[in-house]
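The chain below stands alone and is given as structure tokens, in the form predicted on its own.
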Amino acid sequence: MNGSGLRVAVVGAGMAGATCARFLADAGLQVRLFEKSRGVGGRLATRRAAWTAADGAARRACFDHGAPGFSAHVPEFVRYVEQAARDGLLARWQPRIAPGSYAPLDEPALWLPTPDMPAWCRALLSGLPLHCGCVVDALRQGPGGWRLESAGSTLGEGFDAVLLALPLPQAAALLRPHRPEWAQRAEALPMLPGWALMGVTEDAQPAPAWDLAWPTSGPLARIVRNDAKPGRERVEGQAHWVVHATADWSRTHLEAPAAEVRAALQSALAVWLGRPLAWQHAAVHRWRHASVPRATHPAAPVAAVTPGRCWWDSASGLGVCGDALGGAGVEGAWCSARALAELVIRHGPGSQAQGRVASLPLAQP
């Protein structure tokens, strides 16, 4: 059965909702996303700050301060992001790595969407209905398809296929009254806390001759000089940080004040660095599901876009996707969100094919 026409939701406009709602939407489905946040991405963010520093100025800064950035491996994601990079949307990336850091799990270098982190999510989008600020907290069936509740008010129905690309403990409320048995796996698919420090410091000394730093002890998982990355602005006399925590830090001090939170990464950033720093302005953020455990996927990264990456009930159409499911990452994502495009558009709502479809064969991008 062919999808072209269908009305499809797709919840969450992260990497994975907006990568399905392109693919979507270019076979000729109807699409209409739902977001939660004023805006899109997801993990694909940028902070944007603005403060008066002690001299009366205004002053401005910008901060990547979800994922740093991201590698491809997967011959279907190569060719994508290439073409990306060809756009103008992505540029990559070869940050010097601190002396003393972790080695890296792959190469060091990645790719960045410019000007800023949503900016790819955004151009996925662009022309397609998009409501942002919008919680869903029900979604109901009936004769006239797929309703999309919040508070008790209608955010939009008629649905042919509501699509979940959140993740996957938001994403189990949804599922519960209709897939029980995902919401439970759902929940059972562990995702990591993270707290991130966003800030900038005076910058009296030479700069340091790294990029980006793993350390291998203490609250620090990872510190990267944000105005290092491609496109991002340089400002004389300052260093703009970006410091995540990891992940058993972050779960230990999860629902710690953020005032507490800030003053203790900014502590161990100084004593990581060996010298006091001076700041003008600084701020955290919690991410409630930051990753998802590298165990969970072995193979990691994937090896393949496959079906088996996301969920579909053809019967019902309701589906799945994430980087939960697809390997972890923006990679992840997009091969989770892909794959579940492909069921949708060749196995739509209403065909006797439900579940995972593993012969599934993709087309190329």
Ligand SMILES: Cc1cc2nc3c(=O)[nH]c(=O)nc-3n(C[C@H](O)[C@H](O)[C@H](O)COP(=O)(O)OP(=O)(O)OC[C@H]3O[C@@H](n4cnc5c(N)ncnc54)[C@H](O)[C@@H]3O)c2cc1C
The other form holds:
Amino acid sequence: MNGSGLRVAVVGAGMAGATCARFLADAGLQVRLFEKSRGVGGRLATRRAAWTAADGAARRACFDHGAPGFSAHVPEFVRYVEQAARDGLLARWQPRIAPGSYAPLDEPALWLPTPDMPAWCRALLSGLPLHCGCVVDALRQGPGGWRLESAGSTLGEGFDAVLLALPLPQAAALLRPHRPEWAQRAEALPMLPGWALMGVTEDAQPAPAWDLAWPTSGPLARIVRNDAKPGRERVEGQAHWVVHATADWSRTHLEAPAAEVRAALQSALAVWLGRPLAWQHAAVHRWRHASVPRATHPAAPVAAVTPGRCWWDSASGLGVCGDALGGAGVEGAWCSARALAELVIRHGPGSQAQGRVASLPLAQP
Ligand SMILES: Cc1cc2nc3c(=O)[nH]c(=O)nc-3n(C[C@H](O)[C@H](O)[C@H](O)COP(=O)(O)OP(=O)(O)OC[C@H]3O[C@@H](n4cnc5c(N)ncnc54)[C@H](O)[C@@H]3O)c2cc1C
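Swap state to the form predicted together with the named molecule from the form predicted on its own:
Now the full complex is given, and it begins with the chain already shown.
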């Protein structure tokens, strides 16, 4: 069955939601997106900061405070990424790794959107109806189709299908009235928290001969020279840092005041660098659901917990995709969204596959 003409609501405009929406729209479905933030991208995020320097001058900087970049292995995703690079949406970054780092990178280079992290999602969503600043907090199903609500008001209605592209713990509340067993599974899948420090220091010393560090101990998981990335601004006399705390440290300090976390991470960075830092600006961001543990990724264990790369109930027209179902990371989010879009196109709501909770392997290269 071809799903052409179906009205589909996608909740969440991160990598998974944007990918799914684009595939569905290209197949002729009528797609509308609902996103709680002011902009798109989700954890592909860039923060713009403005502050007044000691000399009274207005300063600005940008920090990629979510995923710093991503890798691509699944052949279909590799091809997609390479096309996006040819279209000028992605750049290849080969960071110089700091001595003494452990080496979690499975390849020497990372992909990243330019000029900022949400840019790829913005491009994917170009021309599609998008409602930002909408927290979807209830889904209702009636004879006229699905209705999306926020604080008791209707955001949109008359949808044949609703697809949730949210971190699973956030999707759970929306799923509970309709698929309680999915909600239970969504809550059970662990996601790791992460505090991120974004800051600018005076760079009087020669810049370090590295762009990315993976400390082997202490509270810091990853240190990124944001201004070393392709397409990011480099300012003479400044160093732009994005520092990610480990999941363990972040969990322990999850509810700590931001000022305390900021001071602790600034101090940890100075200790790791072995020199004091002159900060011009610093801020922190808490990701409650930063990432899926890699240990659960290498596909098999995740597949054992979930029925595939996405969840799709063709009888009700309810679907779920995201990094946790696709494996992990940006690639996982894309794979999951791709799989869900294909299911909706092939087995749209009310199709022969009624009531089936379906999963579909990715097309073979
Ligand atoms: C600090 C950090 C470091 C990372 N490092 C890497 C890395 O090195 N490599 C890698 O591949 N990946 C990394 N990731 C993970 C990667 O960013 C994610 O796996 C991927 O971006 C997830 O995409 P998604 O679309 O599934 O979810 P998200 O990007 O979280 O998108 C979900 C969207 O749904 C919206 N939303 C949530 N609830 C609602 C609601 N009720 N109503 C409406 N909208 C809602 C959110 O605002 C968000 O925009 C990192 C993430 C973080 C935070």
